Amino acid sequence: MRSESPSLPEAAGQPPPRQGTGVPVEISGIAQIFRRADLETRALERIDLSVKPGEFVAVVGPSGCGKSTLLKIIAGLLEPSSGTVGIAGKRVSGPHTDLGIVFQSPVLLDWRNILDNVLVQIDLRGGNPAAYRDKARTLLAKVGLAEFENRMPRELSGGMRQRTAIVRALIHEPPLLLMDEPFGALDALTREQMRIDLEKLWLERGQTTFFITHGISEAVALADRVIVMTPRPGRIERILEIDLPRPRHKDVITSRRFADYCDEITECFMRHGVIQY
């Protein structure tokens, strides 16, 4: 449990999420089974959560509970075994177009620079790319990439090629982002600018983002609330509302608040078995 900490100053700097540019997501009693041949493989079991217009949430879990297969069920690129998800009221029964997707590894088009690489986005839907090339620009200043647009993605490093995928998902202006291991691949230094920049593009946008990570602190220094799912079959075992003021600067992130939240997840992991001393 936390324990009684000074409050913290409220960070300054950024405006709250806009209102209204999120969408709601329902899932309800989503369980999925993989079989093969006589092998059965609970992936997932009676997964309940709601999701607020516009809010950040981050599920973290050990490995093989779930939590990509939570996305992809999500995303409408996996069939449930049974339950359902709910995007902005509609029930989710094919692949749902209106969001955004970034996986671990950013997959980008050797052959396009990287300007080209975040409007492939609009060729895939069918819109005018000349009227995007404005606003990918602006997007790819946001990120850092200002100076990059004509490059190549080989000449790119690990965290340029995966900002650039970020906007890339950005850039038909989702209200839904869904989000899986973005970081995961990334050097400590990368990844927590790369969360800065996040953080500072959701203030902006006030899209629903829903962020799969293995990163105690990254999950509480992102999100409104923390799931936290067991091992193998993933079930929800705690939800922690982040009660932390925004921009979460070096302030926050360093703060007693911002322990106390991570020592509550790990002592989740700590009673499945999932860490060990």
The other form holds:
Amino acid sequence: MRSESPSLPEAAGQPPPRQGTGVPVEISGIAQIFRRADLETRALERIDLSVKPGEFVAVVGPSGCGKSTLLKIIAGLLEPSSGTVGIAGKRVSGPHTDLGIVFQSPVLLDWRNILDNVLVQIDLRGGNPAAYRDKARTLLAKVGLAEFENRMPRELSGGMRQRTAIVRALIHEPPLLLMDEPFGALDALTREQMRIDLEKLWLERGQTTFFITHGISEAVALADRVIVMTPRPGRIERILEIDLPRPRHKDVITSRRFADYCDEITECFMRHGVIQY
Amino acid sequence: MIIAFIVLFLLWEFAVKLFGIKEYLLPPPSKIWSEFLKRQNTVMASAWTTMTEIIGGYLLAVAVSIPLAMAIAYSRFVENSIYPIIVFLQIIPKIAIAPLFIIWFGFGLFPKLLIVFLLCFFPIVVSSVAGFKSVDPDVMDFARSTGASPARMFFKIRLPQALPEIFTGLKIGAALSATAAVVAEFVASDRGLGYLLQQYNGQLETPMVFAIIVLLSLIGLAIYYLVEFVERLVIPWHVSQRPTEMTGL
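Can you switch from the form predicted alone and show the form predicted together with its partner chain instead?
Up next: the whole complex, starting with the chain shown before.
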């Protein structure tokens, strides 16, 4: 497996205001078949999708529709059975390093405190973590973790740990952020706050964001476009442009139009027997 | 804890006196202590011999087990070829091989080191292999997405992640090491605490037998706690999150 050389932004410590630093992502004809003994599972079938630079795309679908598989393929962590992924015009082969990833569980390192868990991103890339310390602190403060930088992961709540994971995924200013059900393990209130914080971070930096979720309203609240997937084999069933103003404050997400978007997705799932009454 | 021991020793002392139990059956603690003081030079010299065997054999086991465990964890070939042999060898009662070592290597220090090594080796290998393999796949995905070199990935992620389980093996090994040395000396020896124990036992010098048993226990305990102390220094993040366990002392 070939991996690209790690990349870090040149200057450290003084983040310039960056708007529109996202890269385009081109997914064409991706299919994934898992073979085990004589059992063949078609996880994904012909996924085609163009993501614009800086776009926020949410993928919503039931368990088993292959959305996590799709995310791993985009990251170059999994080789697709067929099809190609291009990031910023370059074909992905082997782990793509110019991105940040957040998983459902925070996957922090137990032996590092919160600040060092953020800086491990730099450390693993062979950069100088000390140069990023101030920036890590600024980002941690932005997600309400200013006083927790010296705590160990186990001392923090699930939501705080996940915030740390998000900061870790952004510290090196990647032009692409991949999130695999990042709020899946959190309670509803924490989810809502994280959603608001994530939108803020995205509005500031403008990195292309690929957000996988089970939550219909979460997808509508965050995304420019919602990709609706149905299972077995996973395929794109619908693509909804979400034309709602940002930031998506309370009056936006309680609006009639917001509810209509959610309805549309729900009905799409009902037609495919994903949701049954 | 200490009070409990004092009470136990006092009860023992008085029970022996009260019921008139013969000294060669169960000597009172005071007698054990006075006999020990009389011969402490002989005993301490033997203790030194035994400690050398324990520590030498143990360190040898650590030095061999951990690199071997890494090879098993990271190489499919080594795992498929060598690991089954190791698992098979583990089933052999190691103590039963001890007499063979005397035939092969004579009476000196070496066969004793080898027996201590053998007994400590397996738990350390097995735990370390488990430790090196127990990395969360998501953590590895994260690490791969940073493009980290294999060396960096090992030192920054795999090794620290494996340390708690490695230490579990190291502690089991430490607890076995004293037993291993004594057994080795039982089989054939002209020095050491195991040898002395047999001598005194043969002469029905029960107070000395007790003294040596106590001394051996203390040595075993000291080695165990030494390893645990090192563990506290190396992986404080793990030790402090572990639920309170049998660390009573």
